[in-house]
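A single chain comes next, written as structure tokens; it is the form predicted on its own.
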Amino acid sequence: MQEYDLFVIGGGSGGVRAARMAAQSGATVALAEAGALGGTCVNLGCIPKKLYSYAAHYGEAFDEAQGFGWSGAPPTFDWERLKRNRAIEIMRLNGVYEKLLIGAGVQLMRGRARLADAHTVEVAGELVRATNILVATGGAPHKPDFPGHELAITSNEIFDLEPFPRRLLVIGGGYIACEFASIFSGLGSRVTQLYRGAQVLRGFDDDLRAFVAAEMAKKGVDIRLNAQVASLQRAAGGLRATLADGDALEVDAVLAATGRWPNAGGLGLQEAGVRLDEHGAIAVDDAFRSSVPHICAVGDVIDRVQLTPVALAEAMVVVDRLFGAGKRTIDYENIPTAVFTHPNVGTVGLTEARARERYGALRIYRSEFRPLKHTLSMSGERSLMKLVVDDASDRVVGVHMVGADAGEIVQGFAVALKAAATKALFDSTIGIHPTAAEEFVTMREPVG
């Protein structure tokens, strides 16, 4: 029986990073993956979603170009070409991941892995032994339970939907639901988004939530709050969604984007002594060790922060502890994130509500404006910038933005928050003019 220093279950971002880095440190490493390499991010998440977001923005760009002197025949959108080109790029990335693993000396095993015992893994009928095991199997979309829910699709199927949905119903108010609502609206679909709560993007800053919802509505997304589907059934030419209030919608497709659950089932974990928490995620300590210390887990399967860069950072902590100096840690404070709605959201640090709970007295700086580009584009899109400042220390503890390239802009300010920058430092920084980003260093008067 082949023996390894580390066996990785799952070929997504966290698993591939751990396998590569461990192998490069001199460890013997194997990785099992039943599907395409790259995990959710590469195949069914971040990458294809961002490509589709770019595609949707081109529809706006053609309209906006007229204000800048460009004219011509209205363009047409080819859904099949977009899907085909996306698939080619994803296949290229799958190949890149495979080359990285093989080049690092990782033994790649194709097939679903399952623990036969605490040190033995079975893959496609083959048994291997491992001193350490890392579970990095990610998560999967969750559908709400209502009559006819099997007729809805998830974010896994949305990229290859056939035919293009002229009428799309999106269920959910999180970032995945909001992103796909924006994307398909931009591609030409008539989108209705239902969310059972009072406002979309729960957990984000309240000003940001209200602002981005209003901007999405400007672009044609019909957001219905405090609403949910009671049942779904087939109808002539599509689907009929009956809502809890008795209203009904005729649509071509229904996307259920109501959260993701950890992929921890069917792996033999509990039989090997690994404890799962009440949400079905693998319970781990600060070093990402499970209740069986040599079995570790990272990424969405531990359900801490469901972001690709976080999984990568967690993987590096594990590799450093097992095969390095054991000094690397991860700080979950001030993790920047973006939501690729139209317009984009970028945020890092505390929301105003959470900052008030932690610090008490705050100064809030808020600016809403029409970007320079749209003075000629004739678009009604507006941007929002917001700073949350602890009054006692003058430290900036939250940076929030809605606007074009918000993620690109906020990434740089995330470094400032990690460095504990004060508002005085922001004020002393010269802005780049004319840019939207300069607004963050030119806001001088706090709002009431």
Ligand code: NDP
Given for the second form:
Amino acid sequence: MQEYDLFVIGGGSGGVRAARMAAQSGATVALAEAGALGGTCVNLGCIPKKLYSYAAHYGEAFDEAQGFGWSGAPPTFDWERLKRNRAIEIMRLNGVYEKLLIGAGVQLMRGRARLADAHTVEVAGELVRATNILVATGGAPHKPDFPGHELAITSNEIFDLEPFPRRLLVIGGGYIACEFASIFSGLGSRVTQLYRGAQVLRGFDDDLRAFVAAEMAKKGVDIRLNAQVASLQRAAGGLRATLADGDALEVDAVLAATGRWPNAGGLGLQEAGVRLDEHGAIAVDDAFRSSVPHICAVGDVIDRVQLTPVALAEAMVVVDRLFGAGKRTIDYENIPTAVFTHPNVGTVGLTEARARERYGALRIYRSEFRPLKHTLSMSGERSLMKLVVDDASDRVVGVHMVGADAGEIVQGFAVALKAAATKALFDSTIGIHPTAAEEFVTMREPVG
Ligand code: NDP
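Please supply the corresponding structure for the form predicted in complex with this ligand (the preceding block corresponds to the form predicted on its own).
So here's everything in the complex, that chain up top.
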């Protein structure tokens, strides 16, 4: 039987990073993946989503160009061409991932892996032994259990939806729901978004949530709050969604974007003694060791923070502990994140509400404005920028933005937060003019 220092189950962001880094440090490594390399991020998540978001932005860019002197026949959108071009690019990335693994000396095994015992993995009938095992099997979309839920699609199916949905119902108020509501609205669908709570993007800063919901609505997304689907049925020419309040909607497709659950089943984990937590995620300690210490897990399957860069960082901690100096740690504070709504959301640090709980007295700086570009574009889009400052220490503890390229802008400010920058330091930083980002270093007066 082949023996490896490390066997990685899952070829997504966390698994590929761990396998490559371990192999490059001299370990013998195998990785099993049944599907396309790159996992959710590359195949059914971040990357195709961002490509579709770019596609959707062009829709408004054509309109806005008129104010800058451009004219011409209104362009038409070809959904088939977008899908085809996306598929080609994703295949290219699958190839890049494969090359990276093979180039690093990782043995790639095609098929679903299952633990035969705590040190033996079976892949497509072949048994191999491993000193260490890393489970990086990610997560999968979860649909609520209402009558007719099988008629709803998830983010797994949306990228290749056939035909283009002229009327789309989105269920959920999280990242995926808000992003696809914006994207399909931008591509020309009539989008209704139902969220069960009082405001979308629970967990984000309240000002930011209200602001982005209003901006999405201005662009045409019909956001219905405190709303639930009671049932879904086929109807002539589409689907009929009956809501909990008795209202009904006729649509072409329903996207359930109601959370993602860990892929921890069917792997023989519990039989090998690995404990799952109450949400079905693999329970791990600070070093990502499960209850069977040589079996580790990272990424969405441990359900801490479902973000690719976090899975990458977790993978690096595991590899460093197993094959390196063992000094690397991960800091879950101040993880910057973006939501690719239209306009984008970018955020790092604490919301105003969380900061108030932690620090008490705060100073809040807030700026809402029409970006320079939209003075001629005739778009009504506005931006929001907000700083949350701990009054006692003067430290900036939250940076929040709604506006074009918010993710690009907030990434840099995430470094400032990690460096514990004070508001005085922000104030002494020279702005780059004319940009939206300069607003973060020129807000002088706290709001009341
Ligand atoms: P989220 O957890 O972000 O959102 C799930 C949404 O579905 C919430 O609004 C939740 O409501 C709602 N919901 C859950 N269960 C039900 C139900 N039974 N009935 C009605 N509504 C329900 O999950 P997503 O699926 O949007 O995304 C999964 C994760 O993937 C994200 O949390 C994020 O970490 C990651 N991701 C990151 C992206 C990025 O970085 N840009 C993009 C896409 C995904 P409630 O708030 O009331 O619980």
